[in-house]
Amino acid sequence: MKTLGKVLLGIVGLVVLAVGVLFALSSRAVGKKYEVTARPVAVPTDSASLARGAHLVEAVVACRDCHGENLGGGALAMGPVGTFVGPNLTSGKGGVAGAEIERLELAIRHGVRPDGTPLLFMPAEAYTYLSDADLGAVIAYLRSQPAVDTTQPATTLGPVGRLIVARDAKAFIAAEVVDHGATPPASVTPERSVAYGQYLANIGGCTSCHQASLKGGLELGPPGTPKTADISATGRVRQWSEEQFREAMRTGVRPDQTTINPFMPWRAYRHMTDDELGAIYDFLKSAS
């Protein structure tokens, strides 16, 4: 019995040690400070820019998926992985839309707070590609929305989430992969072209969720979410016509009648124009 007791105490000690190491490593990752300099961005007030911002928010960068239909915030509970909270994006009490431009630019493009610590589960690896004009239009649109008075709680990591962050911080911390020294374009021209399709694929998250190679294979979302698909020219999309691609993005149903996992934000992408979806299709078909 004494031997068994010692063994059990040893096991308990190892578990406690492992938990302590896990907590320390994950805490170091979420508390890391990144040296980032905010880039000045002009926020327009003209109707065309507001319309552009509205379209980007609704159809491309899909803010409502994480921040709620009224943009007042939302939460995604992922069990032991954690609860990821999208803050209030309006100008109401507890909202961030009225914050300094520098703070918003750091959060959106770099995934960090003003003190340099990272935001969790903020897809800045996609939004870092936003042009100055488009980022300004997005902020202008958010500031024009009805104020919602809601203060959201902070994102929390569960034990599995801490394990993931301890092993690979890039999984939840975009600041680890963003090129903080890159200079975004001043503006882009919306047109039916491979270049514009790549821009939309970047800011829309295609090249982050499906990887730069578009080969997919990442495990994103709640437990049970399938790996992201291969959408390169040698993958599934290769077999689709442009009409089939548009239909899949607008209905969430593939040509073979299987459904696209709801974690894929096709509900936002369905609001893209035919030319936008066509440009993305051209880009995907061109990628080897």
Ligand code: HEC
The other form holds:
Amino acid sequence: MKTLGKVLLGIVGLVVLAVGVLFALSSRAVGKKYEVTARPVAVPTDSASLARGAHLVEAVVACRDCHGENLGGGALAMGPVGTFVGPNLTSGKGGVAGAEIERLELAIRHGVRPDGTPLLFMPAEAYTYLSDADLGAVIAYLRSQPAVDTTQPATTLGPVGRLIVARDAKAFIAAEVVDHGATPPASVTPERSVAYGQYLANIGGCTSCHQASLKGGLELGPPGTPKTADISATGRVRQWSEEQFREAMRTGVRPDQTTINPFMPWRAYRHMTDDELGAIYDFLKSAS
Ligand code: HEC
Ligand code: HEC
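The structure above corresponds to the form predicted on its own; please provide the structure of the form predicted together with heme C (HEC).
Entire complex below, previous chain first.
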């Protein structure tokens, strides 16, 4: 009996120790300070830029997926993983649209707060590619939207979320993957080209979920979500015609009539123009 008691006590001790290590490792990742210098951008006021910002938010960068239909914020409850809360992005009470441009630039292109600590779950690894002009257009659009007065609660990590962050901080912390020293382009010209297709694939998150190699294979969604597909030269998308590709991106249904899991955000992408989807198609076709 005595021995059993000691063994049990030992096990309890190990569990307490493991929880402590987990807590310490995840707290270190979440409290890490990134040295980033903000690169302020000009916020335009002309109607063409506002329309550009509106289109990017609706069809490509999809801020509403996490920050709410009215951009007043929203919570994504993921059980023991945590509760990820997209803050209010309007200029209302509790919203950040009116904040200094530096704060917005740091959050959107670098995934960090003004104190250098990382935002969780905010996909800055995609938005870091935004040109100055497009980032300005997105911010101008946010500022033009009806003010919503809501102060959202903070994002919190649950025990499983802590375990994930302790094992691989990159899973939830974009600041770990962003190249903070990169110089974004001042502007890009929307056109039907491989280069522009790559730009859209970067800012639209295709290359985060499907990887820069486009080979996919990542498990990202809630339990039961398929791994991200191979959309490189070895993927089946290479057999699709451009029309079939556009159709799949707009309906979530493949040419063989099977459905694409809705974790793939085609509901936003369906608003892309034919030329935009065509440019992405050209980019995918150019990949090895
Ligand atoms: C996949 C979900 C997701 C998407 C898509 C997303 N965000 Fe976020 N964003 C978050 C979360 C979650 C936070 C809060 C993270 C935290 O507090 O740790 C956040 C934080 C922010 C902040 C920081 C607010 C502050 O307090 O300074 C800004 C600004 C922001 N997001 C802007 C945007 C913009 C603009 C877009 C679209 C271009 C966007 N987000 C798209 C999830 C998302
Ligand atoms: C949030 C993560 C995410 C983003 C962002 C994303 N995808 Fe996906 N995508 C997935 C997942 C997961 C699947 C697999 C779905 C399934 O198996 O049902 C998928 C499947 C696909 C498919 C179907 C491929 C096949 O062989 O069945 C295509 C095509 C595709 N994505 C293209 C894109 C493009 C282009 C973009 C950017 C405009 C993009 N995806 C952005 C997660 C994502």
